[in-house]
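First, one chain by itself in structure tokens, the form predicted on its own.
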Amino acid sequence: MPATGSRYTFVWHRLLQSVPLLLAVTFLVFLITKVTPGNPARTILGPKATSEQVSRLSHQLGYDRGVPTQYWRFLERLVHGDLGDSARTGNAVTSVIATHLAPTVWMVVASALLTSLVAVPLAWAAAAHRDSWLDHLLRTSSIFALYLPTFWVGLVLVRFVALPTGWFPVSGFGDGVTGHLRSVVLPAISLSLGLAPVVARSLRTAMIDVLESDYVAAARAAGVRGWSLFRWYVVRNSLSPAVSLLAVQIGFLLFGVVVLEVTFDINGLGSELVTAAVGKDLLVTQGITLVFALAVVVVNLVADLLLVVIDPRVRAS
């Protein structure tokens, strides 16, 4: 019962801590329309709008009021799912986000899964053969991966994989589940090549600490070897740093998605964000930025709650 109680206490405290963070995120996103040069209403309506039209829209959107009042109205509209309308298409921003959400989710999920599938075996091999050539290669590649441009990797994969083989499309999101999968393979590889070595290095360090622990030594003395030792004694006790790091790197993933959606001409939130920013569509830019920012906060919250399940030491603390 104490363990269960401490788990609920940790979850409750973590949820409460997220409230001011979410408010801070919404306020920073709200400031997008404040720091943009010129009158936001003029930007939305375009240069041909009359002064009367600009004044009317400014009053309708509350731009002629104080910042606290404007922020409060922004929160009220946000709670009701109202992010305004696109200046380019006239469609609701929430509709624009819903239309472009699926490709981005596919890319992020595929990249995270591929990163995990690559990082865990690499970390185990490096930890099990400490100071071997594989271990040195992993540590070196993690440094190199930090400076590897994702768009350049994507272009290389298009030139030397997609075009010669025809296995993967060089642009678009495809049709159906199979088409979607084929479309996100190369972008996911491009992101994973930069992220997997970093996660693997963190996981390797945690695995080495676990392998040197007393309970692993006792398990080996009892005859536990190979896959059983890895599965039951090493993985679960060394996952915490990797989960935390992967959650922190969600910002890197989202930035990479923006770049790669443009590179591979995938019509997701990232490419729509670039289009909206170039076209000075402030409300769409604001809405997509808000989705990305909230995604970072929510993913980190979920990671913290997941740590409670996989690591009893978190509950104890």
Partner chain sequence: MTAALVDPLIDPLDNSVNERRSAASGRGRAKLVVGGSLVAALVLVAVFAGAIAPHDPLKQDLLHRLADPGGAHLLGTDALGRDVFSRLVYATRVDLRVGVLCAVVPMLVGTLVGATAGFYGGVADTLVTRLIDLVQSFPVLVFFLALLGALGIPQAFLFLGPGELPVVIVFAAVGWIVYARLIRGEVLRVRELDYVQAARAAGLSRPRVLLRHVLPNAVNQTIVYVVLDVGLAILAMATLSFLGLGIPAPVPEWGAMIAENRPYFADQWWLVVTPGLSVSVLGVGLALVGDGLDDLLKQS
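Just so it is clear, the structure is predicted and the values come from calculations on it, not from any experiment. C-alpha atoms forming the largest set that superposes within 1.5 Å between two forms make up the rigid core. Residue numbers count along the first chain shown, from 1. What changes on going to the form predicted together with its partner chain:
- Here D82 does not count as shifted, since its C-alpha moves by less than 2 Å between these two forms after the core is aligned.
- Taking the rigid core as fixed, one finds a CA shift for M207 of 2 Å or more between these two forms.
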Contents of the next structure:
Amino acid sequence: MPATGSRYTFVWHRLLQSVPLLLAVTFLVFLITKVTPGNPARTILGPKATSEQVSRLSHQLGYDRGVPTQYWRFLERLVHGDLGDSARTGNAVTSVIATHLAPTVWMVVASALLTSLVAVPLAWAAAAHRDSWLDHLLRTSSIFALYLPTFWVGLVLVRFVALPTGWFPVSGFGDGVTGHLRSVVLPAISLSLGLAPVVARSLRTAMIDVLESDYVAAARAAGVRGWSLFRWYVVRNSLSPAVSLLAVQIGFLLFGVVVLEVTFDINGLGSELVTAAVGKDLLVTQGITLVFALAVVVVNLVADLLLVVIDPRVRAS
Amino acid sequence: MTAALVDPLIDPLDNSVNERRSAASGRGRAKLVVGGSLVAALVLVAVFAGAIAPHDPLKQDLLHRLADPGGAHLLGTDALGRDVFSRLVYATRVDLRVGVLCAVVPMLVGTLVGATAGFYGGVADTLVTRLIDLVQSFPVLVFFLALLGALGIPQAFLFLGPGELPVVIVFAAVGWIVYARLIRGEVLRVRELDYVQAARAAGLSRPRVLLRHVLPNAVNQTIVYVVLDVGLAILAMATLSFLGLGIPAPVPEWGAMIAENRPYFADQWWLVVTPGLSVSVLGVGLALVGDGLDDLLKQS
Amino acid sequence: MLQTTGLGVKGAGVTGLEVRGLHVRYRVPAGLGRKPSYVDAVNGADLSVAAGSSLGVVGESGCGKSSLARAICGIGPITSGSVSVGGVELTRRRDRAAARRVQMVFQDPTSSLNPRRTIGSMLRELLTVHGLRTGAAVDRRAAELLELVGLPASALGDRPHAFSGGQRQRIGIARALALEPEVLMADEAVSALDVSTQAVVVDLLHTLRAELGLSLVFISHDLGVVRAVCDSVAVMYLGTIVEQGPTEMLFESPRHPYTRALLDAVPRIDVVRPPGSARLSGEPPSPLDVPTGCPFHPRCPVAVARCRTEQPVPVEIDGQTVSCHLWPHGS
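Cool, the form predicted on its own is there; where's the form predicted together with its partner chain?
Zooming out: every chain and molecule, the one shown earlier first.
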């Protein structure tokens, strides 16, 4: 079968699959304005608005129509890049998102990088030396790590590392690239402390499957040993489970970033989302949640497409 | 074992398997004992909070703000002069109650849906499969946060304290899907086993076959999962409360306590460290119980 | 039609199990946009087993033996045809009283018993749900059933993992007998056991059949066991019963080329195989793609042109029924 043709078909199929998923995801995000008790237009405009203003907004957003119509209106406005205005500040939600995006991207990238940098070698080492102290340590620490509150770890790091040493800022996003970099170190450590052992443990299982496979046994029998066995057989074949595992954790990682932005007073999308949610600023809450939801869809899509490049078997299936 | 008598070559191999199994069951038991005692201790604290706590957790004493540990206040007092130890004790009750509900309610719903979907098939089955795909590519916890903001924080409801009902609703609304998938997969597997076929051939009614022959053999993984889930739910709830979206002040709750004591963290570090440790200890206890159960169930 | 002389003590000669024109067809789901295909697992089976006698069903794996068994027991689909016991037709959907008339002993002694239930609770459930016993008689009957299969009453309190494979198979038999069925279906009931245990369980089935006047359907790929236990034998190939008749006659003078090939494939000490005698070559074709005409023709050593186009109809010759163009007229 022509490899390029089937690769093309796979990409096309995967993109098609995303359409119903995007509809479902946007519908869930749309629901955020529907679960509010009372008139959502009233909530959006705040208590000082006149009842005339409220009914005008109700009509504008379609709240006086049925739910399907409202959802359709939401999609229409979404396509035109209109997510409404903040009830608190009156700014357009899209501009709120634009101004707060950068710190969040920094946080996400730093945390994902650090998590991979810790998890991948840890998993390789544990899989290569099964039942060693390292393997057991990984298993145990993955249990403990899962139950560490990330925000609490962040605060502890601030109190017992940042404050006494002064190496890292206690809060804020800093100035310039070095300032940003120094600001995201502790949040990234807090997050990967919880995430890395969990990822490493699943990755270890995937790698052991590779190590116990017939083709590795065959390579061993053929005299391939040590580093070259590892490099050419194990690493290559465990790349795709690693990519999938990291992609699966993206939702968890994003929530961690939201929490840590609040913990470290970094003024990104996460802290903006929490402020909006606590203040019942519905449209900002909805808009930022949508950004996070789309990020998860896109990351999963990119991971799947990446797998096509890494793993020839994906194309065949 | 008969196989060992027939073929002496099988013997050593067989033994090592048995040894590994019994080692696993030994480890499983050890985990259960350690984890079980941690959890049991905290459950006792929650049940007898009234007897254990020396002070009213809500009673303010502005003359004794931020008192150091020792004397009348084991862990000192917070910024409003409330006894921190008593608040920790009462928080155990709140966190455990909500955590258990956030795991058990979705488990019950999910088991019902998943078992029906798996056993009877049809539309319910397709729907559950689709929903699973959706949940897997959705930032569920961020969504919880947004939903809790939109729902607002209502007052106490029946035996639930302020803010607890929305948390349970939000967790149940999504959590059931995970359980439904788990149970559905197991039911699909068990349904085809011969003893289920035998029960059907014996003319037992379908609900009876499902309840007495299929479900009891399909719930092992779910039991392990629900134990782990209680801990994760507590962690998530504490996080949401820390952000100001779960359990409202002045209710003692571990995450909320960390938030309210945060400004004084530099000098009174224990005000923040102790609630966080409580979350971890309970979580690890539950994880050990779950993991130990898993080991034991796997080898039986 | 086939008449077997029952060896049973009770109810000999009375109609036990009657299967007429039984078809079982499965739909094989295809990918999107493709047409689903069908598998004819059982293709018009006619069987009859008198009360107190036994029928062996033999054939290679995948020939439809298990589909036949499951259809008869009411746990598999029936596309058309009828299954009746004691002259009363049993449909796919059976009420409790109908279900109880045919019971099954399964192949795998580990998966055929619910690991979470004690033997006692399993037997008691069956006895009470069917209202066969009440009160203290339930426990007495449960103990009696175990005794019937040669196990002590103390086994009632144990769970399946406490027993060996042979013992579990006895428990499986006790479970089937609990409902006092008229037909006992044993689907490869001994093939998972080691040889010495096989003999014991086969013996047990044999005795119980005679004592209780059961119709026993014994499905197996082991011709030796079938010969030892069964009064008559049906040979299945790709969903079709190609030959059936009284055991000794069929073993001594097989008429269908497939039966002959099967018997030749059994290693025997007393016969020196003549060089060049018919041996079965190749694998049976996929049930998804059954050949036209006689399903056996691609592997048949004596096939003629007609076999490729025309499906042979069963004809009776001296009490044996055979579907083969070699025997066009019958007796």
